[in-house]
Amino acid sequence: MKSVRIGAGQGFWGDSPFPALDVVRSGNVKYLACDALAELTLAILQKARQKDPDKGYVEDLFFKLLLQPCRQKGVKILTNAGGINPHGAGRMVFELARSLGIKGLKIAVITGDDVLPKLAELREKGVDLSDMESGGDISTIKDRIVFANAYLGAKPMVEALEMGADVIITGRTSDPAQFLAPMVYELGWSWDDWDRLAAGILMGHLMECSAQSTGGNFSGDWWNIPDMERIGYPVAEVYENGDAVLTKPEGTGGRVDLRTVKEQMLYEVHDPTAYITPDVVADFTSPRLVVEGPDRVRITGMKGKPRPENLKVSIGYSDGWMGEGTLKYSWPNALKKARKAEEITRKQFAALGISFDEILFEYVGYNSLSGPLATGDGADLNEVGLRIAMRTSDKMTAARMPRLLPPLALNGPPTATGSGGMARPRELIGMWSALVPRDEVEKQVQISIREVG
């Protein structure tokens, strides 16, 4: 039976790239895929692309390392790096390769998930962009939106696929598509067969994290998991049936399990019978999970419906400043100390007629984590944290309020120390979700190939 090897390279813009490269050198994978992107990320490449207009991509050491190793092997690279400027991306890899000597790769961009210049002809279309969260309408952030990305499904990058790409990045997309467009590409797969498209969806989600599904970032026995100094990438056999297996490279660190694949598989999943896809809706509550073998968890049997009508959107925009400062305390009595500092800041605070949309207070090393499950009175605590956290309408409230802290390590509680006090103000960028008919989103799809000559 026809099948296709891929591989995970990369869980989220930081992510180590170096087992990506054993992926690609021992992994004996045809696609290497990575899910760099998340709404956060979009908003810190929004502000970088504030400062340069050239900017907006995710620039990091993944292409400058992955990029020979993965011509030399023939792997081809499928990438969401592109963020809020995919053309970008793609020329620093045009010039990269062509630094490197690479000739004849073809660097394919998708554009097309950028929809901020038609917001205002979806609202008079009377499409709904009210926040799928709150109900709020769009029009009390309209003025402040600072970008507005479509999440775009596989068919594109099968497209770019079909054209001879070898290197495809693209804006945002769903975090499994560029693991689902190999499958479909190898394997045949067609648009409307759901429960193969099911399949290599689950089969992305499995992937998409990097590590997670290989022994990282896992709450049960972690303190057995072997080599975790290096780790292992997933990678995926699968085959035309829709059938397949989680593996890693061979000799690489990590593990990978039932309880393993299974936590990634519940993981950022609201409903498991219904994870809704650009390509799909899957229902993670029908497949089956078998051990093959050591590091080998196979998945059958998976079921899929009909895809959406419509596309999320994520939309950006300002939401002020953030002003912030920390204070350490240590023992004795390390809590009530930062307790009175707390106290004393207020109280100044309301003096000097600072005002602010929210405020937090929160304890390091108490409830920070915790919030308010914290428990117990904290007496025997070594040291304790002060973080104040401020969002205000404006920059210069938000860079006055850390600037009353340094004076209390001489002026408030003892032991005051690593005052944070003069950091400076960062600007906010809220998130709005919203459906939009995917018909006003995928026939403004493009797809551009340039070959490094």
Given for the second form:
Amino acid sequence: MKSVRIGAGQGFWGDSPFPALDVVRSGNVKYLACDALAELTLAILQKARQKDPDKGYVEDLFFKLLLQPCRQKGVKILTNAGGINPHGAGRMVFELARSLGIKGLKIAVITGDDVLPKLAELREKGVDLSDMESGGDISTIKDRIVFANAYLGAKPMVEALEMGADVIITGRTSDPAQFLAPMVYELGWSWDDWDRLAAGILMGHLMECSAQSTGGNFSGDWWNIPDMERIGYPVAEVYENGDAVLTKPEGTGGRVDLRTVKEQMLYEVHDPTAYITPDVVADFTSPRLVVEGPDRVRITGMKGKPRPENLKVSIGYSDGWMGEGTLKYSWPNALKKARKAEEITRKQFAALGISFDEILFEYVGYNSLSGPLATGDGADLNEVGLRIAMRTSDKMTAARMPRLLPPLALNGPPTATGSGGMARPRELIGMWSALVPRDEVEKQVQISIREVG
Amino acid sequence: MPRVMLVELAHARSGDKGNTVNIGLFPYREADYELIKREVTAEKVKEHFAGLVDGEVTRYEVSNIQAFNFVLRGALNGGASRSLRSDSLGKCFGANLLRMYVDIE
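Return the structure block for the form predicted in complex with its partner chain; the form predicted on its own was the one displayed.
Below is the entire complex, every chain and molecule, led by the chain shown above.
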């Protein structure tokens, strides 16, 4: 039976590229697929492009480290690192290939996910762009929109592979699409073979967060995960009939077993019977998982349902500013001191007329990761950090607020230190999700291929 | 009635999407699946997260992998990119769920 091996190369912008090298060197893969775009990433990239129109794509070590080894091994790369400017990323890879003396490399750039210029037209056509989560009307944010991108599926990437692409760069895609594309291309799956497409999506979902299926961020006996310092990124061996095995490269750390795989299987999933992607609706309650050897989990019996009529659009809008500062207090009575500092700053904000939409006081070392679920009275903690975060509509207030903290070292409760923790004001981005007719997006998709001469 | 902390019985991972957090909950032993199904209801999880979660909690059974998926709406102070919280991505919700006490027998 035909099969293909695909490796994961990146789980987010900032992920380590070194395990991707292990995948290329010893993973015996034909494809390296990457997910570089978290929900928030486009907001950061949009700002970068505003400053420099050539930017707006994910710039990191990835291609510098991986392009040459991939070329030598004949491994093709698929990534959504194009962000808000896929052509910019394409040019970067082109120049890099040229400087490395790589000849004959075909770089495909896929665009069409950006629907920001089309939003007004869509509204005129009567497309309901209300937020799927809150039900809010788009008119309430329309003047503050920073980006609007549809999630594309695997189809344009499969077309690029058919055109001979060695490197494929896209903007926003559904996270598992980069992984599904080489399966469809290599195994000849048809676009209405819902069960197989769903199997591919599940495998993509298991690989899109890099080591989260191979022992990273594992909440069970994480202390027994071997060699986390050289943890292996996942590799999928996928068969023509949709059966698949999740594994990792020989000689790497980490662990692939039922527990590590199951944790990733439900990661960021809502209704498990309907994991919606542009290419298929996958039913995660259908497959059977079996350990078939060391670090090998076999996944069979996956079921899928027809793809949705609409595509999801992710819209980011400017939503005020966050001011943030931290002060640390030592034993004795660290929590009590921090609480006193909260009381003082609240009174000072009022006296100075500092107005804000929302304020949050967290006690780092006591409740900053658990909020009201924190237990114990915290009376004998070694140290506590008071973290103040404020939401304001204007940048000045967000910048001014943390400046009230350093004086407390001399003028407040004893042992305050670490007042270097004044963060620069950060622009907050609200996220908005809406559905648009598939055709409105797909008709603007373009694939361009350029060969390094 | 004897009770144990959920961390003794299961492992969990949480993640974010917009202002929603989901928690996958995985019993270590198959035998505890029914116990957790009985004890860790959507209602109890909503109560457990009072003050952190504003919206509804839905529970899905994923019996093929002996797991449960909890979806918590209005859980992230507006969502990762506008949240004031240290845990803006909801990474610790799974651990926080494991602090829940459940009655055994």
